[in-house]
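To begin, one chain is listed below as structure tokens, in the form predicted alone.
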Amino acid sequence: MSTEDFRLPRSHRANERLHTMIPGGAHTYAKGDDQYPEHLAPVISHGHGAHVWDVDGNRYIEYGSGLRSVSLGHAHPRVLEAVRRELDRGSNFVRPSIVEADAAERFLATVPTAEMVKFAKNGSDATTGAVRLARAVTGRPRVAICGDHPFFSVDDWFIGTTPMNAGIPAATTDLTVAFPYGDLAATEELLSRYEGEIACLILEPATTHTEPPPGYLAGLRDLADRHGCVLVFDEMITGFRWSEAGAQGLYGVTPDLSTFGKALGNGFAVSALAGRRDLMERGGLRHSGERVFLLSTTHGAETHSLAAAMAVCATYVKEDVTARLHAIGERLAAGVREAAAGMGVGDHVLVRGRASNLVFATLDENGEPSQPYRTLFLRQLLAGGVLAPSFVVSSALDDTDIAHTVDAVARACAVYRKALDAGDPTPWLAGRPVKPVFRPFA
């Protein structure tokens, strides 16, 4: 289909409903319809598989699934299984149940690195929980976050320092400090200027787009031991992507605190705090120092959703599904580049990161990255069937979903090459550009 007869009138008066009764229209910024061309912002009715239906009845090859939590694919019978088993017997109870206690010790068995677990419903609590854990236990204030990492947590530690900072006092912001990635050096004259001071470093231990340097992880694992402070890895995206026990147990260096989410429910919310036990059991009854209000929700126990965590851990393991997001997205990032460069945009559409965790850069004429040819991209992309805020696959990805949205990223590249040798791709945007999430202003 044409993007010219490409309509979603149904979706679109759904997004107006929901701006109406939602701040922004979506409970993720990176869901909102200022991600995607204008008037074609897809509402989701259904998804099964790697496959979701908008409201319009349009069917889609669904990537980059529930913001990187679906990694299973939609309605995965195993998980949908072991959910169906705990809705039966309640959800949430005035005690502990002793799911609680079967969930750990399958998470911790399967993240062996870690000793302790306590489980949320949400990556921003796990994160905010280990920060404020690493302040208790070295009795220091500031916390240093890689500054190339683009997501720590909702919380005022982290937003503070984005360009969304409305209603954040700057007393705040000033005890939060940055360090770059894959800088060991500059990491250390950040602790040496601050000694004393940083009660953490706090980073995703591999990204969308680099791989750590050789020894950098082992290298921060020393700083943080010569310096007094906690070493903190993120793994909301590498947990599970990278392997079933995240980058560390990919890359062989073991932090004090981690933190997992996303891939852990397949889509049901559940996320985790977990680490050493001497700290981890400062936020619980059986130590005689002060006591650290770690983590405590009414909902991070639900019954149903650790039930999920449980058939994620057993089904990555039993089904190797690491290996096969690799081999998924080996076989379309391979198609991907290879349509750009037959349509002469190789050098203008780029592929990055590793398999498991695609994403896509947009360059213009200049080789800058550019919103506008993002939004060309994207509207050709929906018009054939794909919807593709990143490349992130799923595993219930088939050779059929590839072959078909290689062929969707051919046609688009076409356009794509058609608005480079124009100089411009406003003719064929049909509305404003995309958005980047992180502005001040609407």
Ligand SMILES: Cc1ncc(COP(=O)(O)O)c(C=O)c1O
Given for the second form:
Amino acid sequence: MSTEDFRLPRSHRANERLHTMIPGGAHTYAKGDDQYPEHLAPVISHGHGAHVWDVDGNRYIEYGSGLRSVSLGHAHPRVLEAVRRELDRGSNFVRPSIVEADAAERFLATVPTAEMVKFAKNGSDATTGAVRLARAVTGRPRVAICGDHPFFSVDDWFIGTTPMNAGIPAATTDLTVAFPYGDLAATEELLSRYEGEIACLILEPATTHTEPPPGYLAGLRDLADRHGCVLVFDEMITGFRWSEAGAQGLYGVTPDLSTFGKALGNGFAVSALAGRRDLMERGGLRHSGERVFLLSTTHGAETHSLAAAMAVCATYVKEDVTARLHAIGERLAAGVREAAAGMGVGDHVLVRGRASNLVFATLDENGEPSQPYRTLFLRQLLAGGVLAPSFVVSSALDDTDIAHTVDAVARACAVYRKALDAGDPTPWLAGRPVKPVFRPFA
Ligand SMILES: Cc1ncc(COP(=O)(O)O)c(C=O)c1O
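To complete the pair, please output the form predicted in complex with the ligand; the form predicted alone was given just before.
Expanding to the full complex; the earlier chain stays at the top.
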């Protein structure tokens, strides 16, 4: 269907309903309709494998599924079978269920660099738990975050550092300082400037754009040890994408604490804080020191989500999912690069990142990142049956999906070339451009 004829009237009405009742019209800002071309923000009816259907009846090949939480594809049979088994047996009790022990055992076997684990529902609770524990064990107030990473938590210690910091006291934000990714000298300088004040370094061990420079993670490990602070790897994205043992398993550097979520439950709500026994035990009952209130949540024990996590761990091993994600991503990246080059936009439509976690950049005539060009590209892809805010793959994608995607990308790139030649993408946007998530005003 041509982009001009592609309309989503039911999605449009559903978006209106959503906005009337739910601030932002979604439960994550990253899913907001401001992230999509005007009038082309599909509202999803259902999904299966690598495909989703919108309420208008269109089918899309989906990338970035569930904000990277659905790495095996929607409604994965092995995960659903495990979940269904628990559904009839009750989901939460007044005492721990044996499922909690089984899930912890399975998790620690999958991520053997961790000695203890505690589950929760959101990644944000896990990272905030890590920060509290680090502050408690060091007795220090400041948190050092990697300033190049986009997101760690919905809580004040992180959101206060973003442009959308309304409602957060400066006194809280002042306690968070930032270090650049990959720069050990700058991090050492920060640790020395605030000597004895920084409780932890928290970062994603690898990013969407870059692999860690050689020796970087080991260097951070050494810096944390020398300055007496806790090293926290946020593995929300890298866990179950770099390897099922996380980036820590792949690169062989063990943090003191690490946090998992997203793909751990293949869309079911489960996250984890894991790490050194002597630190984690401070949240336990079997020590005589001051206790830390560590991740105590009503829903952390929900049985079917823990069953989903166990099924995910088993599936990664049985189906060699990490290798499959990388192989699919490599095929996709090669196809997209070839299509972009073939249409003369190889310097403007760029695919970046590790094969299991691909993102794309859309650059304007001057080689600068451009939201209007992103909007043009997204519109063309949507009309071509591809829903792709990123090119983050799931293992449910098959060769036909990749071929279809590359074809849609080639057609989108042909239009992109026309816009570059015209020096203005506006005629191809049919509305306002997409906007960044973190902005202080609408
Ligand atoms: C690296 C990272 N850490 C933490 C979080 C927070 O996870 P959640 O949305 O489950 O609270 C996210 C979510 O996008 C993330 O990408």
